[in-house]
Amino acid sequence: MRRWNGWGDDAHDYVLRANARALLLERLGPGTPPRDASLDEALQRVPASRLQDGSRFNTGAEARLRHTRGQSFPDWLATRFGRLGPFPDGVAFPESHDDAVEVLANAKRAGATVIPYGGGTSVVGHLNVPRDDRPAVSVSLERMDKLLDLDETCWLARFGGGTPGPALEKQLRERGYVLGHFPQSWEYSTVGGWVVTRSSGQQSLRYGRIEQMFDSGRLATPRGEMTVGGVPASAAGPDLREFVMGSEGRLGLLTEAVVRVRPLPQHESFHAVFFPDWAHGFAAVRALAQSGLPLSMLRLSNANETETHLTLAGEGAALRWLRRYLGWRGAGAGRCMSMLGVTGGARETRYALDGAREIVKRHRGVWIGTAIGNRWAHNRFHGVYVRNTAWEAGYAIDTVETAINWNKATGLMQAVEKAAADATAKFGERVHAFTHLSHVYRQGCSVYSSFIFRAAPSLEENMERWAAMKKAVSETIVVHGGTISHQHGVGVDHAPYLPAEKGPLGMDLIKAVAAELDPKSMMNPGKLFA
């Protein structure tokens, strides 16, 4: 069963092994568990439901408290201490884009304001409940799940919007296709919160963002049904598309989207590769991206995360050989590691793989092979786990990422992690950072950065320092022109920091666009702008 107050199937966990441990230990001190609030103490503090009887939403207290926070920071933290509120006073289970509709009709008659729900996955605040006077209600989209229709002329499938990744990739590869987006949340997230989110898969290299995936969508709005997309290109006008993607739920229930999908390749595998240094590692894997290789994914971990990452492996006989090999070909203390991916046609990859061979034998790069990549692939799901043993060890951790210019990217990176340590250490406390590039452009490249940090013994000395730590590094990015998010949509987390990146007018124009189609404001008041 899902956990209510953690990531993923309670059925799963983590192992966080003796030397991960230790490392901990030596990088932050000693970890003290908070205790953890039990559901039933939790659901003590739901208050009753503001909606009348026989309003069609279901007012049970464990339906409204699992709809009623995501996965950021701040929503763990509120889940840990089970102190959730605010609270959706109904939440609504459509099955159709004709229930949708339904839906939004008994919301306007309740006066009340709407969360779109889709996998909970949110880690900037997307789906908290604002402090209004009006009836808020939550509308999960997870009983629209279904693959609606396939066009396998034109390579077009229709699927619910609450379709999260598992069950869209099973009902494709059972007719001999794939869509290809796999986000770190791919176990929960759903299609329709990739696009309303802009958000992006680990091979994107290959298969592109949602935005070059997303075909077509249906939209339920206050103002009425509303149609977008649906040919290959056009010069009509603005891409309505456009405004769409991005929208966070601020414009209606994205109930049906159609997407683009390809026939299941011939060949996929992994690679590792491992760098003497940073400044090799990120030359070669510039040169990589603009060499116009059709690779399928291209990671590069900074020093601080490759060695976070072997500790987290274990200490068994072949990590020590690896370690003892990597130091006679140059690549010792200070050594970065790139994954990096070949998916498509028996041809394809060999040219893909024998032309990045050349660019990483230039750049002193030690090729190792599938061995860590396949392990790579067959657990990349399975890491966020370890914030749930983390915790349990009295850790926390959380992440901020962007995407920048080339130019800029390695100055931003020592900023950020800087800023967090800065930020951290004013309160006595040390963070332990590190950061990959994710996704690569010819023009520049995302930074991923992700921190471990002691769990405070309460809910407000947490949210202290986590606000400290998340300004400061939200401050650094801003200041060296990064986005706010590349892959994480703004939700309420990021939302101060937007006007920064679009500026007055265009903030008046996402603000006009919301009004138009929600002149009462009631779709997910409070997310990309106040």
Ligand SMILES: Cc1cc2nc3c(=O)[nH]c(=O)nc-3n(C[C@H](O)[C@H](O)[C@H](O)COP(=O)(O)OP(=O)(O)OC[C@H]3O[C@@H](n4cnc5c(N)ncnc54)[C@H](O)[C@@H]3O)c2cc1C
The other form holds:
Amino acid sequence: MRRWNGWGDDAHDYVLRANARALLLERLGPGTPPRDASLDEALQRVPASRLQDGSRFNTGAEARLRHTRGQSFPDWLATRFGRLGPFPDGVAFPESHDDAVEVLANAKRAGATVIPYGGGTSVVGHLNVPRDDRPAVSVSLERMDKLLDLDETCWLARFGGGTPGPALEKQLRERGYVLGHFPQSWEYSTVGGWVVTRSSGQQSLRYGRIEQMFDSGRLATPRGEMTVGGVPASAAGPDLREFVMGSEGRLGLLTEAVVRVRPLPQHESFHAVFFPDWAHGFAAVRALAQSGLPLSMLRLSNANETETHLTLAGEGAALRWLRRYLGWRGAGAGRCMSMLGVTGGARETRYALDGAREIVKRHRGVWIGTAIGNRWAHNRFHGVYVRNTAWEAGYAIDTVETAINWNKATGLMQAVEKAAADATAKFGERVHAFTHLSHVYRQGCSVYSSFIFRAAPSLEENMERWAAMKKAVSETIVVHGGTISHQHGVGVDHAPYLPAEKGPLGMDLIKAVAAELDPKSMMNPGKLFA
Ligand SMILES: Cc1cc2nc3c(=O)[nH]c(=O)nc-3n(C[C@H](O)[C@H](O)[C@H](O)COP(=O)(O)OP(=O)(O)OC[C@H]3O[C@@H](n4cnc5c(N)ncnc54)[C@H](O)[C@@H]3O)c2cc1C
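Right, the form predicted alone is done, so what does the form predicted in complex with this ligand look like?
Below, the chain from earlier opens the complete complex, with every other chain and molecule after it.
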């Protein structure tokens, strides 16, 4: 069953090995886990529903509690300390577009605000219930999880908006197709959530971001139905899909999404390469990204992240041998690991690998082969379970991501890590910060930093430390000219930084679009903009 106060299925655990614990102890000091609230304690804080007519909504305390939060750090603290409110006053589970329209009409009659709920994996406060005199309802699309239509001529698949990653790929695979959208939250996040938050999956280099995959959609808005897209390309004015992508639930419920799919690939493999240092790795990855080679994935970890990954992997004989071998090949201390994926037909993948090997060699990279890469691919949705185990050992994990042009990426990475360290030092604490470039483009890349720090005993102290770090890091991103989000979206946590990116007229335009479809501001108020 899905954990109510952590990540993932409670049947799965991530084992924190002794050497990983030793690394945390050395970098951060001993961790003391705060006491977790029990589900019963948390449920006792759920107040009575304010809905006059709850017939269309589940007003039970547990359903409401389970739809109150996502996975942001403040959400994490709220669930762990059992202080999750405000709560939605009810949760609806529509089963079709028409059903969703009826739910929306019901909410309107009740004067309620509506928070669309996909997989609940938001990490920026998209799902939080604002303090409001109006009742609030959560609309979970989890029952809209079917492949509704597959057009094999046009390679288009129509899905219910609440279809999560595994169900989506399973239904496609049965028919010989793949979408190829693999965010790390794939286990739970949904196609509707991906579209409205402009999500990016690990193999974006081949399959594109969700923006490239999203062909068309059906939106139930407070003013009626709106359909967008449906042609391969168009010069007929602004593309209305762009209004939907990134709308974060403010325009309505995306009840159906048509996505561009492809036949299943014949081959796929993931390869690890080690560079002597950041400068060589960075130059190689940029050259690879700009080469046009048909790679499906390309990422580069900085030295801190490389060492952290190697430590988490254990200390078996194979790893000891790898460290010795890398040292002997010139990739000793300060080495940076890159992960490279190829996906497709036999000829295409061979061509990509041959070309990549040449570029890697020119930049003194040591090509290790598929052992590490394929293991990464096998465990790629399991690694996030470390969040639970680390917390239970007294350590918290948060991440921040942005995208920026190549010429500013290294400076931004260093500044972000420093900002987090400085902000944490003010509380007499340290942070273990590490970074990778996770998505690459010809013009630049995304920069994804992780922070591990010690948990404090109380919710308030944890919030204070996190807020200081988040502010410092976000301001650094803005100052360096990065976007406030490459893939996680805006929600409430990034909303204060959006005006710096969009400008006053841009913000007015976004607000005007929302007001046009949702004049009473009933859809997910407070997200994206206040
Ligand atoms: C461990 C972890 C790893 C992650 N890795 C990635 C990653 O690799 N790449 C990435 O892009 N993101 C990642 N994320 C962030 C998150 O998974 C994405 O933002 C995802 O797209 C959210 O989808 P969801 O279905 O869970 O939406 P939710 O979290 O349920 O909702 C997010 C927002 O979308 C709205 N919404 C959801 N469904 C609909 C709908 N059908 N109609 C209208 N509005 C809707 C909600 O109201 C809310 O505003 C990660 C998150 C976690 C916790």
